[in-house]
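Presented as C-alpha cells, the chain that follows is alone, the form predicted alone.
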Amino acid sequence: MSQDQNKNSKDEQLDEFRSDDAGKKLTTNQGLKVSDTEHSLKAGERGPTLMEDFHFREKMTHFDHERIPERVVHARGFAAHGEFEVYENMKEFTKAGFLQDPSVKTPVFVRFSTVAGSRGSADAVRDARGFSTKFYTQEGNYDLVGNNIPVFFIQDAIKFPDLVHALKPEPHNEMPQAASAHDTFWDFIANNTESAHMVMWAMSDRAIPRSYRMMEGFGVHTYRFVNEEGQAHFVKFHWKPKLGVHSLVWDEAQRLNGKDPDFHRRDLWESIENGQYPEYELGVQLIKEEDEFKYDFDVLDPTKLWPEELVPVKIVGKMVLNRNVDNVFAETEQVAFHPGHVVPGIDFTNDPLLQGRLFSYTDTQLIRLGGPNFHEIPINRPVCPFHNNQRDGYNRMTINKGPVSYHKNSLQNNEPSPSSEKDGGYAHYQEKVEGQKVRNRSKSFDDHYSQAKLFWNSMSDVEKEHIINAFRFELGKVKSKDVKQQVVNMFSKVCTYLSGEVAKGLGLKVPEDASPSTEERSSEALSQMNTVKTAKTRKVGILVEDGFHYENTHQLIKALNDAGAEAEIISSSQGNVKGGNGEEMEVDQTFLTCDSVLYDGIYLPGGKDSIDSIQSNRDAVIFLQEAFGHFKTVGACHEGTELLSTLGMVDSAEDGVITLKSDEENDNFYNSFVDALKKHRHWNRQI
C-alpha cells in the first residue's frame, strides 16, 4: 500500500458512515419520509396521543437510549485523529509492520482523559491522565493504552477494584467529584504502601498539566518487542511532546475549573482547528532478555520506572494530531481501547497488573458498547480486512451468508484459514513458564520507597514545595486524624523532611523512629525544569482600552506571531477599541468573558487614557495581579510600566516582568518578552 493510500484509508472508511442532514428530507430510521415532526398523532387536537404514532415512538425511544454507561475510570475524555511515522527501520528489535518503513504514515486516534471524575467533571483537576493511542495498521489495530505518569498505584490487577472504589466519590454522599482529597482514598494509600511512588507523582505538578499538548505519555507496563528471528527485548513506551512538559499551578487550576471546566479539551480542539498540530515523538526503552535481573528493581513491577540514565530512551518516530473528531459520541465515547490489541512483533510480559488488564478491557466494552460487536463501530474498525466465523450479537453489522458458522466444515468450506507466522500470523513469544500455583507476589516487588525517594531527589526546590503543599491540601480535606497520621508515617519512609513539613502543616506528630529510604540517586528526566521551553502556541492576553498605544501593541503581536505564539485583545466591552493614533483593533474577549488563567502571559500597552481606565477597573487590576501571582510573564510599555510598579510588580527580567520605557529599546523589549514567555513560569517570585 502506498504512503497516501495508507494515510487516507481510515478517513475513507469513515466517509461511509459520515452524515450531513443539511438540505435533506426528514425520514424515519427506516427511510420513510416524514410529513410532521412538531406534533404527535392525537385523537383530536386535545385528545390523547395514539399508540400507532410510530414516528413519535421511534424518535422518543432513540432519545431515551442515547446515553450509554460511561467508563468507570477515564470517563472524562477528548480525542483527535492523526498520523504516525517511524524515523528508521526497527526490524532489529521488532517485526511490527508500522515500525518498519519511514515512508508509510499510519493513521492514529488518540484519546486523552482524566481518571477519577465522571463525564461531567472538570478538566483541570489533580489526577493522572490517560493517553491512549489506536494505530490503524495494515496488520490490524494496535492499542498503546497509557497514562501521563509512568508508574501506577498497585502491582497486581486484583487490587484495581479496591483502588478505584477508594478513589471514586464516597458512596454514602457521592462526594467529592473528580478529587482524591478525601478519607477513603488516603486510607487506601496508607494501607497499601506499594502506592508510595505513584502518590509522589500525583502530588507533583505532573498531575495538573498545562495542556494535553504539553504532557508526556507512557505505556506504564513492560512489553516485549520480538523480531523476525524470534529474539526479544523488554520494552517500555514513551510519548515525548515537542512543546515540552509543562503544568498549571494549583491555584490556577482551581480557578480554571470554575472559569472554563473544558480548558484542556478546548485547548486541544482550538489548536488543531488553528493548524497548530500537537506533535509527540515515540520513544522506547529497551532491555535485553538476558539483562532482566541486572537492575535493583524488577522490570515487571508497574510501580517502578526505568531511570533514563540507566536505560536511555531511543526516539523512533513522530505522531501528529491533525484532525478533530466529527462527533464526540460516535468517536471519542465509542472508541474501545484494549492493551490486548497487538500486532506481530509486540507481545506481553508477566507484569501482574498488565495480565489483569488483558481481561478487564474486553469485559468493560461488552457492557458499555452493547455486546461483542464493538469492533464493528466505525471508529474501532481496522483498516485491514477481518474474517472469522463469528456471528450475531447486539449491533451486528456484518451480513454473513450461508448456513455454516463454525470452523472446519465441509458443508460450505467457508472457514478462513489460519496464517503461518511467516505469513503474518500472530504467534505468542515462547517464554518458558513453570511453578507452583500460588496467590503471592515476588519478593522483588517488595521495595516500595526507593523510587519514591528517587523522584523526590529529582525535583527542584520549587517542585518540592509544590509536592508538600499538595500533600497538605489533600490531607487537609481528610476528616480522620488517624488516617492523616498514617500517611505522614508512611512517607517518613520516603523522606523525613517531606513528612516533617507535611506534619507541621497539618498539626500532626513528626515520626521520631522513621527509617527513610537511603536512595541518593536522581534523574534529570523527572524534573519539568529540564524540559523543552518554547513560545510556540502560547497565548498572551493584551489589556487595552480606548487610547492605547497602537504601534507597540501591533509590534508585540507581530513578535508573538513570528515566534508561533498568539495574542488576544481584552477590553471592557466587545467591538472595536481605538488606539491613541486613531487606528482600531477588534476586541477578542472582555474581562467578563475571560480570565488571566486562560493565558500564558499578559501585556499592558501604554497610552494614558487606556491605563487610567484599566487602573480604575477592578477586574482588570485583579487580572494583572493573578497573572503575576501565578508566575506568568507580564509585560508593559510606557504608562503601563507605572501601573505595574504601583501594583508591586518589580521591573526584573529574572522575575519575568518585562518593561519598555522608551521607544529606543523596542527591538530588545519584544525579544525579551518572547524569551520570558518561553520559560513558562518565573519561579523567582516564589523563592
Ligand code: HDD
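Numbering follows the first chain given and starts at 1. All values derive from a computational prediction rather than experimental measurement. For clarity, a rigid core is taken as the largest C-alpha set superposing within 1.5 Å between two forms. What changes on going to the form predicted in complex with the ligand:
- Core-aligned CA deviation for residue 402 between the two forms: 2 Å or greater.
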The other form holds:
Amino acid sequence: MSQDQNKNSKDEQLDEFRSDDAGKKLTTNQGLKVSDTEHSLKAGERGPTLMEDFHFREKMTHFDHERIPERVVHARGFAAHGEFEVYENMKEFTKAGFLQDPSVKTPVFVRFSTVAGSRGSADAVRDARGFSTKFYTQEGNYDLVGNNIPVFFIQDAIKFPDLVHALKPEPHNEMPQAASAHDTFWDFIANNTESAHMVMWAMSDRAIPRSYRMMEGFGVHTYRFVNEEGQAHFVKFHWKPKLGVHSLVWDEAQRLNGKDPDFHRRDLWESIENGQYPEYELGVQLIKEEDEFKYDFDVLDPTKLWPEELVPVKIVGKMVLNRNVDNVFAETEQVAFHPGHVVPGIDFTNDPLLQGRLFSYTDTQLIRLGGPNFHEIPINRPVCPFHNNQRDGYNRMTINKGPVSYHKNSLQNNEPSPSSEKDGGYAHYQEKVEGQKVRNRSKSFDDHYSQAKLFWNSMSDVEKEHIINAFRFELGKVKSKDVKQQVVNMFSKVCTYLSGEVAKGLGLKVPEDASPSTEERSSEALSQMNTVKTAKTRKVGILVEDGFHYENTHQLIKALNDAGAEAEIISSSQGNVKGGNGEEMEVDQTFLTCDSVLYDGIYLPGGKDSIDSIQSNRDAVIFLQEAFGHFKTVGACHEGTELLSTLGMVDSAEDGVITLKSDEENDNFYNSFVDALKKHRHWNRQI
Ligand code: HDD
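Structure of the form predicted in complex with the ligand, given the form predicted alone:
So here's everything in the complex, that chain up top.
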C-alpha cells in the first residue's frame, strides 16, 4: 500500500525540504558540477594532495562533522508519522483545538525509544520505553512526552542526573551497555526508595515489549485540562494499543539482541511498509479540581498511578502511524520534544518532576542540536505560522524582514502583537499558590510501597514468577553483596514472598522485621493477561524441506492471511522448495538468516522427506525447541506431529500445541491454530 496517500499538512510542509538525488548530477554544496569524486587532486600521479582541492576539502569536512551528540537518555529511538483524530468534542473539559472536532485529522510524529542504551545499542533490552508524540496542531505544537510505564523512579527532577548516572554504564569501565543489571543502579534504588513502584514495572514483562505496536503509553504526570470557561480538571494521558499489550520472554529478548538488535524498529518499519498501520487510542483519566485530596495518593506524585477502577480511562481519540520517515537523521534524530510545548486548554501542575522537566528539555536541545534555532529544523516546525522578535543565532534560516525586532514598538504598529485569550492567546491557569521557600518534599509523597504492592497483587502467577526471575537476574549481576541485601530488605516492604523468593535465588536473608505493605487491592488493568488478544500482524514461521505437504501449508497460510497474520517459509537454502507432488513455494528465510525468536508461532507441515531432513538438521530442531520453550504456538500436520512428540511437545490445544493427524479435521485445525496464535503465549507450559 502506498504511504503517499497518507499525506497531510505536515508532509506537505516537509516536501519543501525533501531532496531526491536520483537522476541528478553530482555537484559541490555550492552547486558546481563535479567531474570526479574518486581521486583527490595531486601534484603528480604519485604526489601529495593539493590544498586547493576544494572538492576534497568540502567532502571531507562535511563528513568529519556528520555526528551530533546523542540524547543523554533515550538515545536509541525510532519514529514514524501519522495522524490523530478525536472521537467526540472534548469542550466540557478542554478548549484544546485538536480535541474539538472529530472531522479534523491532526498530523503527528511519534518517537519510541529505550532509555539507558546508547544509539547503537539493541532494542529488546530490559528498560522503560519512551513514547513521545508531537501533535502539529493549528494552535502550535503539542508534545506528549511519555513512557510505556505510568510512573517514574523519582519524585523530584533535581534527582534526575543522579538516577541517570546510576543507571547508565558505570563510568570507570563503561559497562554494562543498555542494562540496569549492575551495582550503581541497584545501589541508587536501595537508597532512593521512592523508586520501588517503578522498579516493580521495570522488573515485569512491561519492560520487554513484543513490539512498539503492542505497548501502552502514559503521560505519567498529572496535567491540567482547562475549558473555555476557565474550569480545570486534573488529567492523566494514556495510549492504548489496538493490538493489546504483549511482551517477550526474557530468554527470547536476550537472544533477539544478538539475532536482530533492530527487532523493534524493523517491526515498526515493516508493519508500516506493509500497510498494517499501528493504532493507539488516546485515553484520559479526569479528576475534578475539588477532588484533589479525595484519594489516598497525592495527584502530584509521579510515582503514583490512578487505579483505573477508581478513575476510569475515558477513550477520546485514535492515532494511526501510517508513514515511515524518509531520513532517520533529519527526522528521528533531529526531532526535539518538550513537555512544555503545550496548547491552550492544556496546562501543568506542580508535580516537582514535571516542573524540572520544563527546564531540561530546551536546555538539552541547545547542546544537542547546536543552538536556539532548532525549532526551524523541518521536523520541528509547527504547521501554523510563527512570529516573534527572536533573532539570529547559529543556523538561523528565517529571513525576518524590516528593522523592528522588539516589543513594544510604534514603527510596526506594535506587531507581532500578543493575542487575547479569546483570540487564542495562551493563558496560564490561575492556580492560587502560596507557601514558604523550602527544600523538601510534601509528606503526602512518603508512601513508597502501597502502589508497588498494588502492582504485585495485580499480577498473575506467571507474571509474578517473571518478576522474581528478573530480580534474580539483575541482582545476580550485582557484585556488592551489601547492595543486594539492601534491595532485598527494601522489597520486603512490598511483599515478603517476593523478597523471600528473590533472596532464595541469591543466597540472602529476608529481614525478620520487614513490615510489608498491607495493601490488599489489585487492579485488573495492570495485568497483561487481561489484554486484547488478536492474531492480527502475528508472524508464523513454516519449516519445510523438499517433499513437504503443500496443500496443508497452502491452507494454513490462507487461514493466517484471512486472520491478518503473516507466514514466512523457512528452509535450509534459498530459492524454491518442492512439495511432495512437485508444487513449489518460494523460500523467505533460511535457518541461517532467521531464528525462532523472530516469530510468534511455528508450523511444521508433514511430508516424510521434509520431516526427515528437518529432524536431522540441528538448527531446525533447536528452532522448534526454542519456540516451544518461549511458550509460542507450535503446530504440525501428519508426519510433523510425530516429530513434535519425539521432541516432547505434547499435542494439547490448551498448551498451544496444535496438530492435524487426519485430513478430515482440516477446518478445525486451521481455526485452532489461529486461535492459539491469538493467545500470544501458552503459559500452561510454565506452570
Ligand atoms: Fe525525559 C528525553 C520521557 C523525566 C530530561 N524523556 C526523554 C524522552 C522521553 C522522555 C520519551 C525522549 C524524547 C525523544 O524521543 O526525543 N522523561 C520522560 C518521562 C519522564 C522523564 C516519561 C518522567 C515522567 N526527563 C525526565 C526528567 C528530566 C528529563 C525528570 C530532567 C529533569 N528527558 C530529559 C532530557 C531528554 C529526555 C535530558 C534527553 C533528550 C531530550 O530530552 O530531548 O532533557
